[in-house]
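In structure tokens, one chain follows: the form predicted on its own.
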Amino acid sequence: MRDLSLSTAIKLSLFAIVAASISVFAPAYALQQVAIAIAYAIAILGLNLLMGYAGQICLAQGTLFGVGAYVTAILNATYGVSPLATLPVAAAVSAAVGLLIGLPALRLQGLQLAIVTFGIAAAFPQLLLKLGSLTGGVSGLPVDAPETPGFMTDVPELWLYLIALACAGIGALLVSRVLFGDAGRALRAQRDNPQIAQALGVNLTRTRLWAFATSSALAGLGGGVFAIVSGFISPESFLAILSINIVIGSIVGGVTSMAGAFVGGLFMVFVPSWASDINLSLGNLIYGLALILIMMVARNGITGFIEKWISMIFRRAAG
């Protein structure tokens, strides 16, 4: 217990102080950026809780994102409701939506589950631009910014980081109280035997649902935070090639990592432009290959590669 204690003290002073240190140093557009990555991370932290910890594979988070983005957009531009006050409503849809989609959960598993939700995040444009009187087709809905503080007004981009970075702590925050509590237990339990969890009185169909839908809410916040940052959303945004990323990011991260949401929220914005920089021509292939030599290096993502290292250190400077 005193090891764990000691371990998420460090972690989250290692979390604040990068944080302070992007607030401090990084330029305007580069917050902007990172406020986006803390987007995505919120949207992978409820994949987290879904694949890492219930055991279960969606394919459907990017739509469930662009959701929460057209909720938040469509208050705002149709309605006139603050921007920030969306978020709650964004948030909640999402989780309405996400409980439709779980629903193929009770009888689907496995590859049929993925196949079914992939299915769901290739017709979502298609449905936006279909439904363009609500949505503004093609052409999109832009969101307002956020009113900035009078301290702020010469960095407006630093109000939508300290924005982004708010929703993304109420989010681990809901994540670490499920993990640490009787849900996270039921969770695990009916991931690794879903037959011994029902004798032991685990409700298999609760649980599940559960599970979808407060992975769907945090895709809503994130994809609420998403629009408020960007500006605008079109379908463009919402390709599923996004649900694709997301569960990259996710892997890349590690799946059942909290921290490692947010490092794979940053991969998903920077690698991929990092690679172009490099060679424009070959940003594909370099971005391909960083994902190989990532899954050889560290099976359990960065953030477990991280830890294995830590362990090993403080195992060696107790011995």
Given for the second form:
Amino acid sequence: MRDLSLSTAIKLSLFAIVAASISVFAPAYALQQVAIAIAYAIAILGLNLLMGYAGQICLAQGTLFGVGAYVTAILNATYGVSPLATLPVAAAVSAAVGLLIGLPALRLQGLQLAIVTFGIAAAFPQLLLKLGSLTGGVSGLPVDAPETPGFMTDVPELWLYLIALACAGIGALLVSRVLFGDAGRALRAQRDNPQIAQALGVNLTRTRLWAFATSSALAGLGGGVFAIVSGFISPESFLAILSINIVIGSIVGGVTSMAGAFVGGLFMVFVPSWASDINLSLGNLIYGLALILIMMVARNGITGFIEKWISMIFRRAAG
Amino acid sequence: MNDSSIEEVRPVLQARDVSVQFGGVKALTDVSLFVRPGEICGLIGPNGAGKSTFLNAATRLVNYATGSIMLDGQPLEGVETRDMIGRGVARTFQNLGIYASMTVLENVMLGAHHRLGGSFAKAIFAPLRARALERSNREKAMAVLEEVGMANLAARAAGSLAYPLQKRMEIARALAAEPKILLLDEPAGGLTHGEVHEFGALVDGIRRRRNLSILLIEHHMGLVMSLCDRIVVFHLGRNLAEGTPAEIKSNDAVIAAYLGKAA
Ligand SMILES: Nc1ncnc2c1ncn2[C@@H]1O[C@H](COP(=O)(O)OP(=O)(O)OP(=O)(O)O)[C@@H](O)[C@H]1O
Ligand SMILES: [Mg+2]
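Go ahead and give the structure of the form predicted in complex with the partner chain, now that the form predicted on its own is out.
Following is the full complex, with the preceding chain placed first.
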């Protein structure tokens, strides 16, 4: 048990060092990109709980992210609510929508559920266009920049970055509260063997619905942060492919890892553009090959790969 | 009925005329069985006799077509599978019901899930209380592991244990549920002759310390005969015999059923 808290402490300090160095060394534009990556990371944190721990697939995480983004934008642009105050509402509304999506999950198996949720993701952008009076249609909605504290007015991007980071911290805290306790054990139990879980008193229905709600709340929170950091949203940001990209981010980062969610978010934002930087006409090819290579080398995602190496080095060193 | 004579204690578990059917296969036909408080009742019979099916019916993992099963005088019809453990019925599985990727301690802590409830809301919104519960649950689970002599293995992945230890861990998990009655499906599987003796002493100790009722399915006759107060025999999905170990040992129908199987 002491080892566990020690390794958690090491991970947290490492995380703090990385987060602080980014804020010091990254140029303003890159800082905003990182903040967007963190917004995705919040959605991935939720998806990791759902996919990695509850064993349920959801190909509509980008839609729930979009719902959160639009709740923030509508509340801010139409009703003048201050951007940060919209975030809890964004999380709550997405959680409610996620519960609705979770209902078919009680009856459907993995593959069918994948198709049903992807259907939702495919329909979402056009739904946004149809509800133009609410969503601003193709032209989208602007979101006010949150008021930047006086000493930071030179670099408002830094403030956005810190907001994203704080929201991710809250998200990670909530997820860890669920995972490291009885609820987390019940989640894993129903994933690995539902029948035995039932014999142990696990309420499969309730556990799965809570997993969907929690995961969706985080998607909504991430979406709200995305809207604030971007300053403007339109249906184009929430196409069906976003849900696939979030799943890819989750798996590439490591589907049962909290640190993996951040790796996944950064991957989503930076790797495709790096791939095009290498060669504009071969960007997709390079990106695709990178995905294939990562999965060949690191089955448990990038963080799983790193953890495996670190524990191997430690074991060597221990003799 | 409370007007029965004082000597006649109400059984913890009482099944009457229970039948279970899988498609066209009649796995159980009108079987009856009871377990008294504090008693170790053996359930034996040749392979395919329906012993495990009876356990599944008594824990509501399979439905029974006819008959009734009562727990402390309360009928089980309509009770959800997941509510059985909370009503005091804990079990182990013939082919192991463990979580291989979890640690031994986590497996055992799952035994108390029915008391903790696994509430997401509590975990998220009342973290201090959730953490205090988690701590006391962990201490209780460690005490149970101590009781079965596995405390030193608490941090091991359950899947990395030898088969007999996995079975023993499953018993510890059932004990962590603090049940009234324990249903064990071939718990001594994989043990050598010498180990079986020690295992019998362990089960007997558990029963005495906790004043538990136990229904024990076991093929190891030496263990069954030495441990059980009473034995029920199933054959081809029906009741064949019932009595003390001595009576069962000399029962011609039982001997024939087992010899018939061997022949
Ligand atoms: N889920 C099921 N579906 C179909 N048939 C089943 C099922 N479970 C058990 N049976 C059948 O019911 C009968 C009784 O099986 P059961 O497992 O209860 O016997 P058992 O007495 O536990 O045997 P063993 O000593 O081999 O464990 C067998 O004929 C078996 O094939
Ligand atoms: Mg059996």
